[in-house]
Amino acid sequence: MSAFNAIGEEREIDRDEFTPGVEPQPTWCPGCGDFGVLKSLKQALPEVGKTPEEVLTVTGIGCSGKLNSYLDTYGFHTIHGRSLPVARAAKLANPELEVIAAGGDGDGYGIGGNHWIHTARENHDITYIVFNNEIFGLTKGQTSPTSPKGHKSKTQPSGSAKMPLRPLSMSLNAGASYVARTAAVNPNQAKEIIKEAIEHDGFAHVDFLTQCPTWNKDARQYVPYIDVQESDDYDFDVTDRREAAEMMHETEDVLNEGTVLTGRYYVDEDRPSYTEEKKAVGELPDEPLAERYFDDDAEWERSYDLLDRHK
């Protein structure tokens, strides 16, 4: 895919240049399903047209959180579930900017998982990765809102008592316009549900299933993968809702069975995007207000009276 760099003239983009020129050391284990994802978002990336400086990537904690230290993106690494709030903010200064959200279960489902429905209510423009291993990786095992009923864990040394997190159904629930499953051991898929998320006008939640070597070993993610979209035994419309969480529903409870099933499940192209509502009602202008220069004495004034009503 070509772009056009700062004179005008038209390049191609290979994917190389999302690799940092000092490449730091990966502090993910052997067999990381990260990695995975890391690869897909290489690979995706210039395919859409998109180069380094057209993209933002915010992670907040956990293995996720290393996304970019190795991804050569502008890039902002938050707290513990905040991912969402600063991906909002930055898209709304800047709505051309591409963002990319990740976190991953324990973080994004867990710690932020007000954010994350909240989001998906108000659909604005992110794509959100999800790196899903069932588990606290980073801090050594814990049982995370994904691990399935009666995980043994260090936090659960006797098998976790709870039922697992639907994060499909959650998201489509709260209002997400584009919800997918997809997983590391499936590259192709990956890569192409990634350009689709990327690409879609609203809030785009990818749940991508990463196997854990280290503190997940008897995960279910090394199960052979079913492509929803490519089997005859699967027959539904994505841009129907009510189809789509039958499918959803049923998607997850195979999960729990042994059996993954991922594919694209729910897209729903003609809903606006939180800046196109807000555009629409006059509260953000058409300008990128990251790129609003303040030259108007009635501006300074209006900020010179905000600040001082709020001393």
Ligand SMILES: Cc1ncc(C[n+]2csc(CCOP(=O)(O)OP(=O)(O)O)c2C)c(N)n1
Second form
Amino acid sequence: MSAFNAIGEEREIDRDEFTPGVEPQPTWCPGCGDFGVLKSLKQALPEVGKTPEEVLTVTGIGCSGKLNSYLDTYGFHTIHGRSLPVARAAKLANPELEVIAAGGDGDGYGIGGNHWIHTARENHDITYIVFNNEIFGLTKGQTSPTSPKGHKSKTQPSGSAKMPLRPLSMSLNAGASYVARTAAVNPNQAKEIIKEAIEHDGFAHVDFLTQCPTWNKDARQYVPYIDVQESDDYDFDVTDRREAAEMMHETEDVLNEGTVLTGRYYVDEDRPSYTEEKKAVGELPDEPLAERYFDDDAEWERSYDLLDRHK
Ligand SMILES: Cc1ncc(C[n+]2csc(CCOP(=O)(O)OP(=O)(O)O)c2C)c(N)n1
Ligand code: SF4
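What would the structure be for the form predicted in complex with this ligand, rather than the form predicted alone?
Complete assembly follows, chain above in first position.
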């Protein structure tokens, strides 16, 4: 795949470019589904013509938060549940940047839940990948918002009394313009879904099922996965909100009972992204804020003055 570099020259891009030159110390366990997300991103990015310097990955805290240690894009490791506000700020300052936010189900659907709802509502042009292993992985397997009812862990030794959260339906209701679910055990589909999400202009939420063989051995990791777009039994219009909502409901009702349905559930190509809306009402200049600041000597002087004053 070819792309244009920062100075406008056309060049070939290879997925190896997304591997850091210095190999980081491995922190993911053998067999972890997080490797599947990493692989699909490394395959998808060059296929959609992105070079490493055009991409920013913003992560939260958790095993999933280590993603950008293994991916040679720009990276920002934020705090628990806060990948989305940082990603939003970066996208507003530099709309030309491809911004990918990532985190776990605890990170994104628990502590970061409010940011998720409002980022979807405002339709920020961000790809949001949630590594959904249905537990807190890094802190050793506690019950998370997506753990099934009855799930036993050290925090809920008698079994969780709570209904799991429904991420697809929540995102659709909040206003996301692209909603999909894929799985690390389904690598071909995962790559295609990630490519679509990156190319989508608006908030693209991918619930990415990732197995945690260390702390969630009981999870449905190797049950049959059916692609809703490939199966004649699940014919629905992904651009129709009502049909998509019904499909999501059906899927999320049976998620923990056997077959898992994955694929693209909802796509709205017509809704303008937050950046486009801001530009339309004159609240955002045409040229990226990041570049204005870069060229403006007075702004730099102001920054240096501030630094001096806070020495
Ligand atoms: C404000 C805050 N609360 C709690 C923690 C402790 N903590 C670190 S990782 C984590 C859970 C991560 O689980 P999840 O987001 O599901 O990601 P995974 O590790 O499964 O990828 C928690 C609770 C923290 N770092 N910061
Ligand atoms: S604890 Fe689970 S989620 Fe974390 S690296 Fe190991 S297998 Fe992956």
